[in-house]
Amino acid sequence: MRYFITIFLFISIALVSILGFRGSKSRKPPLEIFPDMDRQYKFLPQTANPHFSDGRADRPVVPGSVEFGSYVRDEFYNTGKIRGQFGHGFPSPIYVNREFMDLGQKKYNITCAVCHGQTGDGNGITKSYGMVATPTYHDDRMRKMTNGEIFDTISNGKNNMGAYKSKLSIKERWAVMTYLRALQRAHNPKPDDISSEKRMELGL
């Protein structure tokens, strides 16, 4: 009984302390036990921020961030289409060199090879686990697809393939498309693709 009275008095005092002054006026700011992040610091663009060593509120893009759009005003670059139709060739912002191909190979091996295989033949590791419908890149249908359509497929997915526009930047998607073309060309080489020295060795 003694403990009950003690607990009752404690609860009563606590309730009066918390609720007893509801509705009363005060010049003091309210007591907030759980502010729920109602008030936060806000820094406008191009203003000072003492939190960072350079004092700037504007921060550079974090390395490896995936862009959800593009400041490049080029429909072909952003969508793979020109006036609503899948485009051929490459958009003007793309410059294909060894560095660009290496980027495409790296991203392809990370995101695509597990299903499509290292050489693009559709014999990725997922085939061992029941995904038997993965297409090869080396049939006529895939070779005749425009660069823009392949870019669109990488971006938005198709059939059982998911979209990769949230995982790969626009530049990375074009790099993967370019590396895919290299796999196709390596699978169906032409004599002109081989140096004159190698052609002599092979008797071509």
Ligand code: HEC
Second form
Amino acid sequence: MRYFITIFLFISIALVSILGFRGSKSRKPPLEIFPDMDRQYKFLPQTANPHFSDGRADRPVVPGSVEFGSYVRDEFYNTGKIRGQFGHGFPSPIYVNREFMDLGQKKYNITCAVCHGQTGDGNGITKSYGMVATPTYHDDRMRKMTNGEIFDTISNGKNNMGAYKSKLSIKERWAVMTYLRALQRAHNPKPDDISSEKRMELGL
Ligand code: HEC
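Target state, the form predicted together with ligand HEC; input state, the form predicted alone:
Below is the entire complex, every chain and molecule, led by the chain shown above.
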């Protein structure tokens, strides 16, 4: 009988601890042996925070932040490729206007000009420090290169050139690519790029 009670108790405890009070609802918080930082002081989204002058817990994005994780489902936009091939033209999320070109110019001058030079001739300051292999953008091969391939070079680098995908957002990389096109065009203008008055003035 003594054994029976011991075994019965043991089995009951084992059953209860394995199966627990399944299905029964309780309003009491569960017993917490390891709290795992479940409860902590924090400001939830869209609540008040007296620390800031506008009283809001949500803060605006710091200017100049590089976006990560804002994902657009567009292969061309994300990789410069269309079904695995470098694409021509622009992906649909890109809209080229003055502001976009200004962004490209700014980021180009910060990120690329040290090696490729402000005009893209490959004569940046690093040339005098031994980085002699930096190419110019102003030759036929570069002019014919697709937008997608240039975007890919900026994103992933090439040989001695590092990758810039951790420094520039996708949009910024497209903007730099577009500014690179503007540099190429400025270096190799067509008569149509000049206004008719200017053309008259130059006798073209
Ligand atoms: C540290 C110096 C350095 C910086 C900074 C740099 N590049 Fe380069 N870049 C190079 C070198 C060196 C090569 C030649 C790589 C090769 O083909 O061996 C190159 C090659 C290229 C090419 C040609 C790739 C090809 O297929 O031949 C492009 C386009 C280019 N860079 C664009 C950029 C842009 C845009 C930036 C700024 C986001 C940039 N680079 C920043 C050094 C640099």
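Whichever C-alpha set is largest while still superposing within 1.5 Å between the two forms counts as the rigid core. Positions refer to the first chain, counted from 1. Source: prediction; values computed, not measured.
Annotation: Cα of R56 displaced by at least 2 Å between the two forms, core superposition.
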